[in-house]
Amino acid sequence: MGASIAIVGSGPTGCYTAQALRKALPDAEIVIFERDPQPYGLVRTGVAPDHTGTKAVTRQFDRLFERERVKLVPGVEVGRTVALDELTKAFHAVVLATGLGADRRLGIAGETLARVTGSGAFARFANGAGGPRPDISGHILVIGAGNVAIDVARVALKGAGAFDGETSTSATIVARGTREAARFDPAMLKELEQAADGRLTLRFGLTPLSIRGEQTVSAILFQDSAGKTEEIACDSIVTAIGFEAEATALPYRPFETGAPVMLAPGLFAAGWFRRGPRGTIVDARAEGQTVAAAILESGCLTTERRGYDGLSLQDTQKALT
């Protein structure tokens, strides 16, 4: 029997790893396990719904499953639906590419109030992927200094995706650092400012101290570099400060500070699971090639394995409990 490789996670890095492996091993059995009912991770749920160019990468991933004989098994959470040990015994190589799925928290008082949402949860709803509906009425305040903050403000002001017909009246983007240090794409920022037509305010050099409100958010208290405090009123808050590890049943925790590609013989780490929430889809492609090369060079493909048929899964399509 030929090589059998399992990839845990169908985000960009997982799919690019499968793509590189298929090219190198045309006859190998490649199986991608995905916790969600649908594939592609943050490309499907985390990218703004009006970013059609970025989302178009999923078409080449579709070809993996339609033409390249890569098997997708959705609705399976490794560590819960099937044990990682079972995978490593059944497959020559197992790649952990689960990513980081939780919004990073501010760590300040008041962030559990109603109408405070992380950008990941905001994007999931905007993409129709479920979750509670964020309230974007009135004035929305977005905390972040990158393109995700721009995406959130744009979607809120234009009512894109699942927010069709519902818009914020105005938006403020607040960053801790200076304007020069912000990671905004200049073209994206210019487009947003033009589309906002005076409804967008940018503030820099402000650190959030606490979120004010009784049942729901009413304002947020900031401090500038000189120690002066300022309260900015708002009707809702979206934090766009990155992602962190969520609760997982895997015996390995995601490595936000980086980890080797090979964790143990036959077990590999890739993508944000390995190196933390850094990098773009272009980086994911390069990493997929790196992980595929590491698998080929490791010598783990020579032993006898049964692959997918060796698993005890009875109903791999069932919903998680």
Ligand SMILES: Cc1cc2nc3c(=O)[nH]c(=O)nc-3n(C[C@H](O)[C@H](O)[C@H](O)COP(=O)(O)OP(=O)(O)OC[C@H]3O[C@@H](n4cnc5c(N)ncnc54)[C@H](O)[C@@H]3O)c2cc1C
Given for the second form:
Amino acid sequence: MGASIAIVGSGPTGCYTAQALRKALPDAEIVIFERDPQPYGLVRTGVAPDHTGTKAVTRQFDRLFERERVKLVPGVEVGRTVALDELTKAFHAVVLATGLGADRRLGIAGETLARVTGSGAFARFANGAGGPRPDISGHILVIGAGNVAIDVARVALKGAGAFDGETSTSATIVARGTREAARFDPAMLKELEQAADGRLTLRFGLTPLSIRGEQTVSAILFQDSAGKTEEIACDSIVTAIGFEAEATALPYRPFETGAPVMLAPGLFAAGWFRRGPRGTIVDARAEGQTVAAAILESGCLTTERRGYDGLSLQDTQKALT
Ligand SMILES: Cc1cc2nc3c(=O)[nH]c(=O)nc-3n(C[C@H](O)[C@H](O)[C@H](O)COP(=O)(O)OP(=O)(O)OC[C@H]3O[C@@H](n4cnc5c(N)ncnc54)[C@H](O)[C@@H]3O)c2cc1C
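Moving on from the form predicted on its own, kindly provide the form predicted in complex with the named molecule as a structure.
Up next: the whole complex, starting with the chain shown before.
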């Protein structure tokens, strides 16, 4: 039989890898395994619900499954539902593109109080992808210096997506570094300022020391570069300070500081799983092309493999039908 390639994770990296492979190998079997019941990773659960233009990239990914004979297997967590080892035995090449899912924590006292949420959990709820509803009423304080912090403040002030009917009255974004060091996209900042209509404050050069409150957050204590402390009152806090590796059933942890594209013969790494939580959907496209080229160059497609039909998972599914 022809080449068979398994991709683990249907985020933009997995989908762009499938797209590049399909172009190069029109007859190959390409299967994407996805843990969630629905595909597209952070494009579905992370990108802000009011940024429909960005989310529209999923339409070109839909075509992979509808017209380009890429098989999507949702609801299958590789490492739990099917062993990675089984995949590497059945497919010529396996690509790990599982992302990097957990909110990075501040590591300060009070972080477990009610109404303190990570931006990943906030975005998942806003996108209708599940999880507990963060209470955003009152004054929301967002910690972070990137575009995710901007997204959180805008979604809260607008009551966008699943927050329909609930908005924050005001928002403060606080960054540890200087204004010049902040990674805010000017166009996104402008969009936020328009949505905020005077309800937004930006603060820089403040390091969070501890979160105050009894059961629910009431304030947060910061220190400036001169060592002076300042308490800012708030009704809720969202931390948008990046992402880190979550506990995974795979024998590999995501490589937060970078790894080669080929981990072992026939086993490849891509996207946030390989590079850490940096980069956009556009970067995922280039990554997909790089990984596809590495697979083609590696010579791994010539060995004897059974592909999807060789999986025990396949037997279980046959037995159920
Ligand atoms: C809150 C937020 C907002 C963002 N907004 C933007 C934006 O507006 N524009 C932009 O360009 N970029 C944005 N980004 C960045 C962008 O989402 C990432 O660059 C991109 O999604 C990374 O792609 P990925 O495929 O590597 O990982 P992911 O998108 O995380 O996809 C990984 C997939 O693997 C699946 N998976 C994990 N483990 C397993 C397993 N064991 N078995 C099977 N499947 C598994 C996951 O369920 C997931 O579907 C945002 C990121 C976040 C966090």
